[in-house]
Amino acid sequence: MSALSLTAHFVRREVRNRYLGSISGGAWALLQPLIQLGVYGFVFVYVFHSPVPGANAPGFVPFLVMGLWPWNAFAEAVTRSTTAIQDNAALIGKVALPRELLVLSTVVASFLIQILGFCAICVALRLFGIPIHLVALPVALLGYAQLFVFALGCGLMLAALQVFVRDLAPALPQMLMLWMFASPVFYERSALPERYQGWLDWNPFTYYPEFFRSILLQSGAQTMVAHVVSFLVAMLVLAMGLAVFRRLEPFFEDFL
């Protein structure tokens, strides 16, 4: 088989794995996010009472979903993919195969999944009257696609160094959440002391969620000097995670 024929097999292995078993099937890839979204909404405009994000942000929760659906497309990969060459030892040992599809396949499950709720979100919201430029979701979909990038990267680099740090994943969670709050997920930058604000540039993930917000809501506006950054980082760490994964591959099979 082609390295295309493996990849797309995993893909579907992946996704009937996920929700086998499930009443509610492959819908319950919209209805996860939908149901955090409607926590988190709940908590910060009616517990918290927070005020509207930005000048020209139409509401809290489409300024959430911005940051939030981004996020769990990220999160949700590089949490599968971590423990994708462990999760799948026996067949390593059996089968001659890339061992970099098994990560691969995971984190397009992710982004495909994610993917397709978000752009469900968007249409819904917009059909209930939240000015949401629909006509701009193909250039979302590129911003998908480089956060697709960094998330493989990040991805290939903790599935390798999982075989090896066993107490990696238990861990990730817990580094993960401090990451989400250390992004401009449920806040934005002018949120935030101006002293404070130029270190949001220091967070890799910053980008995503105001690149969202600025194209598919219109608030904020973001530079070339951002876009071109953004882009070169994702593109270093994918090749920082394909040189750490080839490095210690050949010693896989003796830690599996």
Given for the second form:
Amino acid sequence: MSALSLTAHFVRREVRNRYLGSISGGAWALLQPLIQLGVYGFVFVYVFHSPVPGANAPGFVPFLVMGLWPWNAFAEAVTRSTTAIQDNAALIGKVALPRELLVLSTVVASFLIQILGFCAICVALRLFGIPIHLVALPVALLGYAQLFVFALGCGLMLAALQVFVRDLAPALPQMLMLWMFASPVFYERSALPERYQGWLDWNPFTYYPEFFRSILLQSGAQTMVAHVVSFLVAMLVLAMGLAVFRRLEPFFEDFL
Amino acid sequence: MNDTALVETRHLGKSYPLVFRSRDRLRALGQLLAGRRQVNSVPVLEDVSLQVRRGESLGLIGENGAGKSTLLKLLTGVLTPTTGSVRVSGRVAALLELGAGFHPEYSGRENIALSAALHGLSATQIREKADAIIGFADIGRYIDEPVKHYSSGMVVRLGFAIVTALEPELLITDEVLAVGDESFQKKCVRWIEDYLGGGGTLILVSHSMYHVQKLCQKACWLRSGRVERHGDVFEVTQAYLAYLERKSNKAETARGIAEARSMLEFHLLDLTLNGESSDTLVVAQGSTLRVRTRVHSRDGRVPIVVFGVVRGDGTPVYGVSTEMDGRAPLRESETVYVAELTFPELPLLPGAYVIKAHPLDPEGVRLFDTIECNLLIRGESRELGLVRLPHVWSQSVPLAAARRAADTGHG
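Would you generate the structure of this protein in the form predicted together with the partner chain, following the form predicted on its own above?
All chains and molecules follow, beginning with the one already shown.
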């Protein structure tokens, strides 16, 4: 009960921290991905002349939305939680609290903001007449829930390792950039040469853009195996993250 | 009675890892991930076994770096012990260092909510207590300012105010009283006294022997990470002060000790025997002894002065206080009192004795200080024991007369 109210406190603090002192406040949460969407849309459609994905897809922008928002949620959650323990060193050194909560609340805050933005943009696109299956939005939230589990596992592991090896946080953005381009965020699986298409299955993030596209845009179909495997992977990553975190947690204070 | 121990540590030890280069950190990480608990480290606390029962108050004293704060962090669970074990039961509130857990960008009001949540209060409980906390902290409009604009005194006020509202079973504080101003210190001390009176348990780290003696029944002196002495507060604090005296150089010490002692509510300025203030006085058996001491009273209150006589081996012979005889020391100046006691025809038998003087608070509850002087009694007496008791022989004749009578009887 108290862990819950404590998490709520940290989430509120986390959300407020991000926009504290910025004039537009929460508006940034929506504005930033919109700008990102505009830039990417322009670059890929007008500069690179990207082939319009799948014949039955409704255009590049909604296609990009289905990949970019989940990626942003994931990347932001992982980046921020990597330094969650380090940033709260002062607190950890003075108050005994369940430290997982610091990572948990960071991930929760990132997902809350990104999911809100995602829902808003889906509704907006629908109003512009793009055929998005808003009825499937609750199912999409299930996809976010699973992505949340995956991100939390990564975040816990990285946050614990970051206490010991400070190189992680600066290296992470580059790694994430690579990972993003290795995932079907800007392109579709079919855009790859045939013999490389199977490789995407080894990337645990591949599932998510494909999931949102299949249920909200009804472009592409996923097999039952993909659902089950990606669910198991998310759970496994969380279990591993928790194991590493628990193993290292008693020594945080010594190395912070 | 073990079930009433709120805090129990057994052979508790803490080592900090030695990490100079990032390679060391990487190696330590590998070792920890592999499940090894011991990495290359330096011990800061070793083999500390303590027990604090419900209703007890313990003062932790010692020099900087002796491991006091580390011990507190182990007790509150912020640190994980390297060796041994810690068991703490009950609702604990800890005030470690300044502004424990405050966020500098947030207002005092918001920090109250966060702190209370950290201590496990629910949102409704927090709302109920916020007014009481703000009232106790008494920092006026600053309560709505970001904490980064606070003076250190205000931060402590707020921190302590939060603790008062948590109604802890065990209160752990680290040198926080030293920061507040006089009036707030008094308020805190009064609150802690009430809290202790109501059955609360306290663990206090302080460099102020005055606060330790005022608030704690027991004290534990940590020296280089080990328990040097543990027991009654006056015994331990005096041993600690004596240690400080021995440790530093003469001139500096005199000042340090004088300072440390002057923190006491009462301390002795001197002790003279027959007007002399040397270490040892030699007098003939049956002569007159005048014992005189001067007491410094910090708050100007009238102390009780106790004089005692013990034999060289520590056997008590006699002790008396001004209050027992219905007297009070004479006021010499605003903060100095003097008392003199005369033993006409001192009935001590020849031997080595120690004269002691102590000041007590006016209530006669607390003993604050001790000065000792050696007293050597010279004499040819063959009597046994410590003192000559007044006596009269009856049913007897003078020995010489008896001898003479015996001689003539036989002759």
